[in-house]
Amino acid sequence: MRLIIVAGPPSAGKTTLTRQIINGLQNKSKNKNKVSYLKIDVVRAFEDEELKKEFGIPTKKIYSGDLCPDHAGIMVLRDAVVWAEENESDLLIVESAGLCLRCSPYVTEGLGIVVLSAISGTNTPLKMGPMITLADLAVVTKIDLISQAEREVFREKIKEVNGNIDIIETNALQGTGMRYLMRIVDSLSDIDKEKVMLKGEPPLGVCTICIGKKDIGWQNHFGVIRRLKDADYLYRGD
């Protein structure tokens, strides 16, 4: 079975892109159980219901709640692979809310796609961190809403973060520019579920705010803390 993990900021077009992938695969096959879909969100999600109704595929969703959605996805991924295999699917698509920009949901097996909206601002890629640096492929959506010059700047900002990443530009709503992506999906190898591991080193940082203490000011906390006058460009923890 193949694996695709789709991440990116809210409203970037992750589900629309996923819809195009499923539609492209189903156009090649009458077997509607070829794809299983798992949605990971924080509080509420409806995408699983929409895709199940539209394509007749097995879907699930989990809510991460107080937990980072990328962490929640890693915790349930092994179970998700087993569930998709039980569905006799040959592709599992996991869509992560991707709200914690210090983390990423990508693993060593399969394909990691980061979805970025072209209208989010030219400096957006510089704010994404490991969500881009650890991805295999960047899909830039809504390109019809910006100028050619803005598109080129946006591409350069992505390359500044990850110089080796492949970039696909698309208006995912209409599915333009999707043929290259579908060729990549078709060429994916099956995963070895015993070798699936998180890409990169996850960040380590826990403080008393993490466990629910509400007092403001570093004087009232311990763990990873910092005073305003000690702040520097990038805080790595103590």
Given for the second form:
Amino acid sequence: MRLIIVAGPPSAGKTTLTRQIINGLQNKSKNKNKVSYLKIDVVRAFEDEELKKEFGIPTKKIYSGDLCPDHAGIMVLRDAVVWAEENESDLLIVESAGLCLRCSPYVTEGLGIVVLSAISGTNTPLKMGPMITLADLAVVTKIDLISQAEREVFREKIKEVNGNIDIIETNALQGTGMRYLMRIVDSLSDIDKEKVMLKGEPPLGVCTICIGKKDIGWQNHFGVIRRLKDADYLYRGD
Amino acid sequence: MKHAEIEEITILPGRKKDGEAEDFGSIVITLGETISIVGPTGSGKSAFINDIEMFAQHDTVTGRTILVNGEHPPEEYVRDPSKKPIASITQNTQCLADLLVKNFLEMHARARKMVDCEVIQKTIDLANEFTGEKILPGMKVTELSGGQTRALMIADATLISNTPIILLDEIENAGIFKDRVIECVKRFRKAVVFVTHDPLIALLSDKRIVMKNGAVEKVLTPKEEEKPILKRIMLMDKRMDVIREKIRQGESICD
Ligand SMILES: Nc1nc2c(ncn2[C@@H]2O[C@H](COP(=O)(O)OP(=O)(O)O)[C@@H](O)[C@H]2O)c(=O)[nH]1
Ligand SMILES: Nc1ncnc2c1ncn2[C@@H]1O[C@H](COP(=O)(O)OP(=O)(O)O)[C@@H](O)[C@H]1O
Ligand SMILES: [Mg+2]
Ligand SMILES: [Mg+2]
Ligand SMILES: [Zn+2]
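For comparison with the form predicted alone, kindly provide the form predicted together with the partner chain.
Time for the whole complex; same chain goes first.
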């Protein structure tokens, strides 16, 4: 079974892109390309019901609540792979909540896609850290809505963050540029369940705020703590 | 293939909405030509220019294929916007950056590694040929009107992107001087494709592609008999421009 993890900020076009992938695969062959879909979100999500209705595929969702959704995703991924195998799927697509810019949901096997909306402003890629640096592929959506100049600059900014990343531009509503993505999806090899590992270093549980202590000010906390004047970055993963 | 080497693009037929084969041999668009796509809403006009924009290879809803100089185009034409020989401007295309017009154009020129510092002013001057509302270098791009934005984007496509092919999807309501755009296309030897309901643009074009039911229904070239009518429509259009400007200035149209 193949695995795709789709990350990116809310409303970037993750679900729209997922629809295009499923559509592309189903157009080729319904029997050979069975997809299972898992949505991870914080409080509410509707994608699983929508995609189940639209494509007749097995779908699931989990809410991470107070836990970082990327951590929640990693926690349940093994179960999800087993679930998708039981569905006899040949592809599992996991759509992340895309809220946490410190973490990234990508794993060492399969394909990690970061979805970025071209209308989010040309500096956005610079703010996204591991969600871009650890992705295998960046898909830029909503190119139908912005000027040529901004499209070109947006692409340069992604390259600035991750010089090696493959970039696909798309109007995800129309499915432009999908031929390249589908080629990559087709060429994916099956994952080895035993080898799947989280790609990034999770900056998890580094201080007493992480475990629920609510007082403000570093004076009240233990662990990795910083004063305002200490550094540009309050904490940087080692 | 560099932009400069593109001479023509060829559109090969696909299928109609009902799945039947489209019945035209092929359509060739040559640089310097103005083409208009006409037909009712839903007839497939946007799908037609989308095919051109993404160099369809039998992989879009229409099943059409696009060739460049008679050959299959290289992948970077679609994948890398700075290598793409096509600029597409629609009613939806916006400039969102919080920048002044001159900085916006500078940003683009820099991304293109252009050294000609005059290109910025030249682009603004060209844009001002297309619109009656003067664009100044110090205006914010986000505060430009629809017409000014479209005018700036067409000028940017012409001089900074310098793309040989420009696609304009229903921009008529934006209030730009279309006859000047068409004149500019000839001057800079670009090919421009208008999706339009505007009779003036349609009649000024070298070819009119008529769409119906998702397919090319026919390709018309202007007839000699249409010319006197075209002249009258151009006069009417000029008068409409004058009236529009008077109303904008708060004058009575009888003065
Ligand atoms: N115009 C345009 N709209 C898009 C595009 N991609 C997504 N959208 C719209 O953006 C909104 C958010 O997309 P969605 O896929 O739900 O984003 P998600 O939160 O990342 O899953 C929806 O209304 C989509 O229809 C695109 O390429 N162009
Ligand atoms: N040849 C075709 N086969 C199948 N669907 C088509 C074809 N041409 C257009 N369509 C679809 O029909 C709808 C309307 O077409 P569109 O190009 O938006 O029309 P217009 O721009 O003329 O209003 C779109 O969803 C488009 O994808
Ligand atoms: Mg979604
Ligand atoms: Mg249209
Ligand atoms: Zn996190």
